[in-house]
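Let's start with one chain on its own, the form predicted alone, as structure tokens.
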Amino acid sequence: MRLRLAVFAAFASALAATAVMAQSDIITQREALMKEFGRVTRPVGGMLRGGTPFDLAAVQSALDIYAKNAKALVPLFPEGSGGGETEALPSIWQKKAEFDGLLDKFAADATAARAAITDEASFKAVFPGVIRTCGTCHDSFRKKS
């Protein structure tokens, strides 16, 4: 009987450790995608403010990353993956459909902007609408730093 209990306890511990590692991996993955958003947005933001010369290829690359990462993020916020040292607010899981909808909108807006932006004038007209969704998501679903 003791052997069975010991085996069961070892199995339960291994299962719990696996769940913690899997959750940690999900958090690491989504943080990497979010950091990539920031990395590609900085130079494009400089273009929008006029401090950096316009570069269509960099804008298109940023929009491609927005669309790809926004789609990849949706499954990386499963129920129970909050907490820890993340900036994710509990409202993500309380309003999951709204959160997922914003990610879907961000991907769709980035894809549409990729086709619409052909020069600096169209960039300055279209791009602010794309990043407005970032602000909406940050306001509702990210801890203020």
Second form
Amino acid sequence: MRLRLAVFAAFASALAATAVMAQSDIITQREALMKEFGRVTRPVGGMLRGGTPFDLAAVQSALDIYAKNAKALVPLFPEGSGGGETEALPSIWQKKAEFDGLLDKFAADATAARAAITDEASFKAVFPGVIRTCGTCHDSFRKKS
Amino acid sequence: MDAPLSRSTVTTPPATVLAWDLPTRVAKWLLAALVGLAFASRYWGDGGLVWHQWNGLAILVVLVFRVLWGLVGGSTARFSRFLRGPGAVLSYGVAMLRGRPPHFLGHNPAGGWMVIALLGVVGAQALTGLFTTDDIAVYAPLTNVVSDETMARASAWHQQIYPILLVLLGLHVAANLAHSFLGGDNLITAMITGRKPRGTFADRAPATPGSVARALGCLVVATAAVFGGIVLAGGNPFP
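Next up, can you give the form predicted in complex with its partner chain of this protein, since the form predicted alone came first?
Zooming out: every chain and molecule, the one shown earlier first.
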């Protein structure tokens, strides 16, 4: 009887540990994708302000990463993954459709901009509109530092 | 023949005395305007916050100027003249509660510390701004010389100091309106014209102005300190 209880307890705690690990794992994954957004956007921000010279290839690879990572991010916010070390606000799961909609919009805008941006002028006209969604989403769904 | 006329010119004292020299007034209103513009450029400026960053740099220059002017400027602008101990602040507060506060030509003991608080908080806001990022595409002049953690912390402070500044500004404006329209000591007019009606003041009157040439010297030093400091630290001072 006592043995059975011990076995049950061991199983239960292993299960719980796996759940916690899976959760911290999913948080690490989505943070890595977000950090990649930041890494590729930083030089492009310099191009927008004119501090760094315009580089079409760098802009295009940034847009590719936006589209790819935004799609990959949608399934990384399952119900119940709002605990632990995360900057994700509970509002994500209260307004899941709106949150997913912003990621979809970001991916679609990036794909459209990939085709529309051919030179510096079209870059300066189109790019700010693409990354505006970042701020919109952070304002409603990311923990204020 | 003209003796009576000249005697009357000599014996009639001017109706007002100098309270604030020109550089002090210009720095004061420039700083107020720049802080207002920094607010506007944050919410209605360009997406890259270039305007906002220039605002911040200009604020830093005016702040450094004001600190220098507090050491070598006109008498009422000097820190050593208007900063008084807690006893003086307390007795001023008590006199105020009794409804008969003494009039000061320069800052009163409470107002003097408000000046320091405002300079300190605006300075903290401007300095943290140098290390702030929106974590998307905007990176302030000194973000390239610090770690991501420092950047994140500075960005957080830049947001947290803002409401403190709003509270201080509210107190500052309310106190000046109250003195000017209820207390019979029009501080707002004095800060515009530089003069106050002749009267009995608790501090020395009239004020001794600092020269415009010395003010220009302070301005050059302040500009060099801000832009040179950013370059020396390894940053890019032109947003």
